[in-house]
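In the form predicted on its own, a lone chain appears below as structure tokens.
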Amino acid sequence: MNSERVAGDLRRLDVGAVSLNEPLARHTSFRIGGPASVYVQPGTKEDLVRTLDWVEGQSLPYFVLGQGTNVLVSDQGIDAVVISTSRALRYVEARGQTLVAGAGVLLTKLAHKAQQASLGGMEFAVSIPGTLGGALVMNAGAHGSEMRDVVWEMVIWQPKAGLRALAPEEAEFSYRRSAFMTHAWIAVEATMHLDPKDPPAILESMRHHMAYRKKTQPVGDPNAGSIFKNPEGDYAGRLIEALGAKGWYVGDAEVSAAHANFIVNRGHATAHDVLSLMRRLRSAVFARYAVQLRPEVRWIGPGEGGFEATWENLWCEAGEGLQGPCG
């Protein structure tokens, strides 16, 4: 990709701020990641759609990034146009018993907006870092609730089709998965249908959830949230902690002392450090319990699957020697 030409064309489109070789470590909660060849921050929803239409029309590789809270970006970065939703899609409005919000709005803000509108059902989201868009992709959840419990309708951008409505059943929500992972869809907006509730009661629930998060998770250290999905009938954190793995480290990547299913960046951790530590944990859990942990964090970097190489490929390429299939 001719980065300078692409950046120049985007600037002439006047869709927002454009930069070259932008370090993605600045835009991920892990504080890890190499440069994006071209990084653009559209200013409005219309600018975002124009950017997506143009990039797709030019057959350019692209990736849409929210707050970067559930991703691990390669140290080599990505040779692509990275499109940020941090400015264009941060709106939220209460309409009767619904909240209509852009995919770039923070879940914490969404929960507080619901509380102010006397609407219950979003309390669980107050303790989840990241944006609505990322939460839809991952069907994020906490405290026994998840996004599929509240989403009523979505607006997505689809290549060659532009904006269209998407019903919840089309999203095929399941545990930490959705059809967004297998389709070239970009979440633009969502409507949440909620129930009337007393604001003080909502606030009390949110305070409880935040207190629990601060007590059980490494809130002050750069991290990407839960590293592995919970295996059926068990918890990844319990299995890892039972190994005595809290405190295990590779470089500046360390298994958190607060929660064993979190890896924290102690200062200068690289994606290679994190991958190596994940492989060590995964192999150790399989060796002792014959349970294969599946990553919850998304890998963004070179591989057979493009920017999001399958974890199976990464495990196999590593030659980690698991006692079972490398997937």
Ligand SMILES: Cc1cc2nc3c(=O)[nH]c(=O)nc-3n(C[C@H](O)[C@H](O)[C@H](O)COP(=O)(O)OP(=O)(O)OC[C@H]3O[C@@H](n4cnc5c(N)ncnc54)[C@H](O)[C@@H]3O)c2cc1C
Second form
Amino acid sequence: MNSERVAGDLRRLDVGAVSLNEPLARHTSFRIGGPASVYVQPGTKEDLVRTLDWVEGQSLPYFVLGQGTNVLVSDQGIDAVVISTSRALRYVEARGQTLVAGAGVLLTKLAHKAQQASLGGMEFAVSIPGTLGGALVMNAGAHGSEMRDVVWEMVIWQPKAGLRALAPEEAEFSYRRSAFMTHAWIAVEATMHLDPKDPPAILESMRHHMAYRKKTQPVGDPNAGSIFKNPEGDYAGRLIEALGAKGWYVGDAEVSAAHANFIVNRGHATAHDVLSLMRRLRSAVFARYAVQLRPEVRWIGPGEGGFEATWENLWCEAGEGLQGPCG
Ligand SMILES: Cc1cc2nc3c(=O)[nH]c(=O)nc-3n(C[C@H](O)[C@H](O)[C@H](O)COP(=O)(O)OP(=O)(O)OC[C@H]3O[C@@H](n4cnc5c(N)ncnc54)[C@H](O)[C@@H]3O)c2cc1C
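Form predicted on its own done; form predicted in complex with the ligand now:
Entire complex below, previous chain first.
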């Protein structure tokens, strides 16, 4: 990609702030990741749509980033246009029993907005640190609830079609999965349908969730939340802890002492360190329990499948004593 030319064209389109070779470590909760060739922060919803239409029309590789709390970005960075939703889509409004919000709104903000509007159902989201867009892609959840329980309707951007409504059934939400992962859809807006509830009761349950999180998860060290999904009927954290793996490390990447399914960056961890540690954990869990752990964190980097390589490629390429089939 000719990044200088692309950045120049985007600046002429006047869609928002554009930078070259932007270190993605600045935009991920892991504080890990090499540079994006071109990084754009559209200023409004219209700017976002114009940016997407343009990069798609030019057949450029692109990638939308929310708050960067569920990604591991390659140390080499990515030769693509990275489009951030953090400026363009930060609106939220209560309408009757619903909240209508842009995909760049933080889940914490949504939970508080619902509480102010005497609407219950969003409390689970108060302690999840990403954006609404990332939460739709991941079907994010906590404390027994997830996004699919509250989403009523979405607006997405789709290549060639532009903006269109998307019904929850089409999104095929399941445990930390959605059809966003297999379609080139960009979440732009969502409407959440909630239930009337007493604000003090909502506040009480949000406080409870926050306190629980502080007690059970690492606070302070950069991380990306749960590294692996829970296998059917069990917990990834339980299996890793039972191995005695808390404290295992590669470089500055370390299995958290507070929660075994979290890897923390002790200062200068690289994506390579995190990947090596993940492979080690995965092999050890497979060797002891014959369970294949699947990553929850999304890998963004070069690989066979383009810059969003599948984890399967990474495991197979590494071949570091992994038993069982790749994947
Ligand atoms: C301390 C900590 C605790 C966490 N706890 C939880 C938890 O309890 N439950 C839980 O489910 N998750 C948890 N997470 C993970 C994470 O916060 C969620 O998955 C969150 O929803 C991701 O949102 P994001 O904006 O950061 O997405 P990003 O990390 O920016 O992106 C994640 C994926 O979504 C895509 N994406 C982002 N925005 C859009 C968009 N608008 N349209 C299309 N694709 C988009 C990206 O391309 C990427 O593939 C935690 C993370 C941390 C760091």
